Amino acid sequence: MIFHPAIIALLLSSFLITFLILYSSYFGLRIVRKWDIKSGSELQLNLERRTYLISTILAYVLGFQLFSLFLYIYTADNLHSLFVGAMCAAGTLNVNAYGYPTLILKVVNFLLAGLWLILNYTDNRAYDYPLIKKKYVFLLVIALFVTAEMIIQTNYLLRLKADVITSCCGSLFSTDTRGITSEIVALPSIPMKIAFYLGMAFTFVSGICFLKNSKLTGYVFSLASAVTFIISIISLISFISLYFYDLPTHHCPFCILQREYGYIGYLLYITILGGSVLGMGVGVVMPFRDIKSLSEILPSIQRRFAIISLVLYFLFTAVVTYRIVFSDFKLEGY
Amino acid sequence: MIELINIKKTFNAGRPNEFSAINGVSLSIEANKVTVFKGPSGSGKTTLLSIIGCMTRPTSGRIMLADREVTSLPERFLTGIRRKTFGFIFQQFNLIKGITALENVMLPAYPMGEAYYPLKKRALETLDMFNISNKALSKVEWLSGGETQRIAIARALINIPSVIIADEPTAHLDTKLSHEFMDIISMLKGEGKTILIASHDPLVYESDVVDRIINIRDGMVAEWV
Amino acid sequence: MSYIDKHRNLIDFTLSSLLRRKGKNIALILVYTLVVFILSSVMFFTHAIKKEASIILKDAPEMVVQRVVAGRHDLIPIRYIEKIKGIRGIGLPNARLWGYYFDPIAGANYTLIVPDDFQYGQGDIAIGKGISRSRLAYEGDIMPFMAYDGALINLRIRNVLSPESELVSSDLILISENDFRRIFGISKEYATDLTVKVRNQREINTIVRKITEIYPDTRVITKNEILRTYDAVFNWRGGIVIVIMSGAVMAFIVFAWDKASGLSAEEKKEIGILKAIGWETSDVILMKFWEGAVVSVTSFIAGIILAYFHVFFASSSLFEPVLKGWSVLYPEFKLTPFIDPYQVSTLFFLTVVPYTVATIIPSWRAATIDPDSVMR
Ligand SMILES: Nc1ncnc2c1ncn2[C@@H]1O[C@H](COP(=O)(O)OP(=O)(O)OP(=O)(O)O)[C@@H](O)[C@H]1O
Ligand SMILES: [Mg+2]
């Protein structure tokens, strides 16, 4: 292992984090099992009491997640230099076979703690919480994916070596090899433009639909915005990196947090991990709609959620698009 | 107004030292009236009050708060409605020391999501009412038995609830305060608040506004006057 | 926006209470900014130190020769640099003299180095700071050198040495080539090693691998791998205080549990009058994020400042010892100040984010006193 201050801040806040998800979820069980909202035992009032706890701590537990993500991501990039052939981040997260899995899982729980909020604060809008159970059900396999980060994280971090040669960003991003980055990379430019402007289209007017009759749309749009999500990564790898880099080569998703592109890779990250958990959301409480004490509550929260997340989606093209139009570079169709 | 249906309550349950406070009441209460809950030491009116103010859950039993059934309530709720509906005036009427009287009235309007100026002139015209507002920013450590009281009425009324609940009000002041309290009692029913009060103070009981007289015995309702 | 209005007022009345229980909270407040203190001053430190070395070896070249003679670094006859002269890509290879004397006076070593242009001529040295206060010795004086067959040599300090970095300078002499030939009796067809101009980065490894081949009996050090090497001993370095350190992480996360936990009295009932008067357990678990983060951001702030002062200004006269090895001429070096987003989110998770966990079950816990506790 390398004793970095990074590293162990990072293996520190994963164990915190994971003992704070397993000892929520030891009452999230109970909960399943006990409830009984009818009761005022005195059971019941403490159950109730543990849900407090619950939320304060996913809370925090998202916040955490999203700070670890870029922590991870720096960190990696700051390493570079101990690795031969490592020029940024891409050729750090390379060097064992945990870093790009570490990474995916860090999103993926990012993107679980957003919903589970999301379903909690509607629940605790309801004065039944009608959702409880499944709430917790679903807290219990968040757990799992946490405790897995938190493991392939570790592996990662104790199985880093100094001096390991790994290939970076320049052979990762590129054509040359195989895999699916190089299969990414490879997606020919306008079709992929087309792409990602008729993904974000298509969550808009979903999206506007949703808001005007707030009928079914909502599940629609609920799946355009995790399509989007998804194309939007792809896009990012694929030609919205080289406009940042004003490189036609250069496809890393990373470079574009360092300083020298102005930090502009936080912005695009987060106004599409902020987007994309909100689009979700709407459609993981749609079908809630019916439960008779959410049926009046829960289209103006669907509603707010929705918003929001079409704000970001639409900060998150506006940077990209404004960059595409006003960069000096130009990218041959291809 | 408000219905209680075989209230019980039961204190450890399932312990050694289970003890049952409150044995079946079933009660129902009117609007706009002067209501004392009077019965010996230890016969539970304070935890009748605190059943009814929405502060403790009963172990069994139904609350139908102006139609509404309440007892199933999870606590996010139950405290949502007890804030808007009731405001509480407690024995020993347990203000926040180290901050200022017109602080300690505004306090429970803070969660509300009050904005701050239009909440403070609210809380001055109330200590007006009472002819305090000169003691607003004093410390309520420094304040009188008389002015500690008013503050603490102020702090019930602050979010306007149609609901006073007092328990023992009198209990630690000398006659002229107590005859004071009344008097005030009387004003707010004359602004059409109900207002629930226990006390084993005659001085209460047996005054011209108390429009009903309840007593507990071992967590019942002994006999109606 | 009433959502606005209600954390206004929460973090109104927070601040009062915190300000209402000064004593407690200076405490804790203390000893929060303590920590934060010394884990960023070992941050700053280690991290600036590295920057310092890639300063110095920004124009160093690409690649040093050197001679092994049964798997020790020898001397390197000057000769070589007629063959490796003649591989493509590559400047002219440079003859470098330098080494160490050992000075019995000031008990300490001392780096000797003969620049490719000496401005001074024979007969004179240039000396380090360290050396000059050791010995108190200035320009103008004459220092005595012992050479290898015992003769005494006397030289001239013409010049103290203040260059931009005083970490590798203090123990330096800068020395003429024929008074080191003469010091450590080195003939004129050996130097110490080669230095190696590389005008392209990619050719680095084909050239190493051509050197190799014609001289066997040579080793490549290129400058990625000196920087490499100095960023694993300085990481190695600040990561080995941070372990050491998080026995003291260890005793405030305790501390600050036990804060949380153990109320008094009188905060206990003062939670229970709140939610007696209508404030839900959610809002005073609010109350005390508020709470936790004032004090969080106060001490994280406070505690950074603080380091940057100690260790920018003051030359981290707290602990320089531990992370620079033991050195008589310890170079009394400014750095220059530098700290990044990096390192203050690192800190954020060394620090903070173990206070929260350590805070949130105690709050919570406080958060749910029952409001009837005060009707009795
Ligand atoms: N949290 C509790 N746990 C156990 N027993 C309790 C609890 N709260 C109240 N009791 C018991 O319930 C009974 C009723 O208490 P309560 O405070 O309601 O009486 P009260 O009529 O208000 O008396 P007083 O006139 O002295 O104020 C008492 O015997 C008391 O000991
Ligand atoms: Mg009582």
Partner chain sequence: MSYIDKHRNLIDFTLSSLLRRKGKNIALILVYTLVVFILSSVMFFTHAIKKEASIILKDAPEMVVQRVVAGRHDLIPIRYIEKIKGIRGIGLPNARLWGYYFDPIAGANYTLIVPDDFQYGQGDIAIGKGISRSRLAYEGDIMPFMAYDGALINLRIRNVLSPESELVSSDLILISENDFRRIFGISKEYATDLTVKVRNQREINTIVRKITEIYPDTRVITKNEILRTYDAVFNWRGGIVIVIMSGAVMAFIVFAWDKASGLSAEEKKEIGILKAIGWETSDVILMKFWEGAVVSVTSFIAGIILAYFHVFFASSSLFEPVLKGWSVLYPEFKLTPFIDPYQVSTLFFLTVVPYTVATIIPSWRAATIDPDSVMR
Second form
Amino acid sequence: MIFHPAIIALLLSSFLITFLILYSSYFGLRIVRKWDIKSGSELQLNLERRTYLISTILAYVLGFQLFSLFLYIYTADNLHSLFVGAMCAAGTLNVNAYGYPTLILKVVNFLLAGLWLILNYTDNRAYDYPLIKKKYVFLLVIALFVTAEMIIQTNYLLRLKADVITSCCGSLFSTDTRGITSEIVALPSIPMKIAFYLGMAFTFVSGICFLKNSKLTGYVFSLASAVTFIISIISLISFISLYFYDLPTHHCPFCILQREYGYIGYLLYITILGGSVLGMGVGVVMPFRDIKSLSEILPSIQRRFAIISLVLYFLFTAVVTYRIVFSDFKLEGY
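Can you now output the form predicted on its own? The one shown was the form predicted in complex with the partner chain.
Lone chain follows.
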């Protein structure tokens, strides 16, 4: 199983990403300790030259870190036919104890990598790099999570055994199981629909208010984006997936990634993850609006992030709503 091309790609990319991030973190420590933009010393000039290279490398590395989440899910789904009992990625991830922890870490690292890229993009727009120490301190945090992901993912992939009997998504995402998934599945659909649409509505309202130059609502929009992300993921399992399957008991969040459903899951996950990262990014850079070198350019950067975030949220909501309205399947009369 270790020689499967997708597994090799995941292992090699994980090792490479971790190595480059750890190397960049080592350089980041020097930045945090020694950086002084007002100095004309040889050390400062060397740091300035190196930071161009490191920032470029990290942009590509963290960009691939974003992509690796979908590669991991695709690989898990592609391998399900090798395991008895597995019908999709849900069963493959349940083959051993490391599958789902890896997925959780990949989602967390997707959000963290996206926020670092936003911070780096903002910092590079200013002539004096006012956020350089902050972004490298943040990188140290990311390095810990990426290293943990690499270790757990390696354990998961190396421990995949084709003779293991695993569980199908129907049993993993049902009220008969014990754990958080059964609690989500058991949530009543009408209150969840209300929570989902209220969350989206509040996010849109706060985003539009922010676009009208209200500084306070920048933080509100960022917080709303984070909460909406959580509500949306829960809603996908609780009731949204049911409308795509036209079944009242099929709550799997992975089957919608398959061809028979038009790979619609990828669109849903890309839009909600992208919208959430950009929405939260508005709040992450909010404290730096008063920095002289950013005061004129940061508002326009934030507006761009907010607009793209709202467009992605709209696409997610539109796809979900279209399916609910036009599907022949009706859940609790709706």
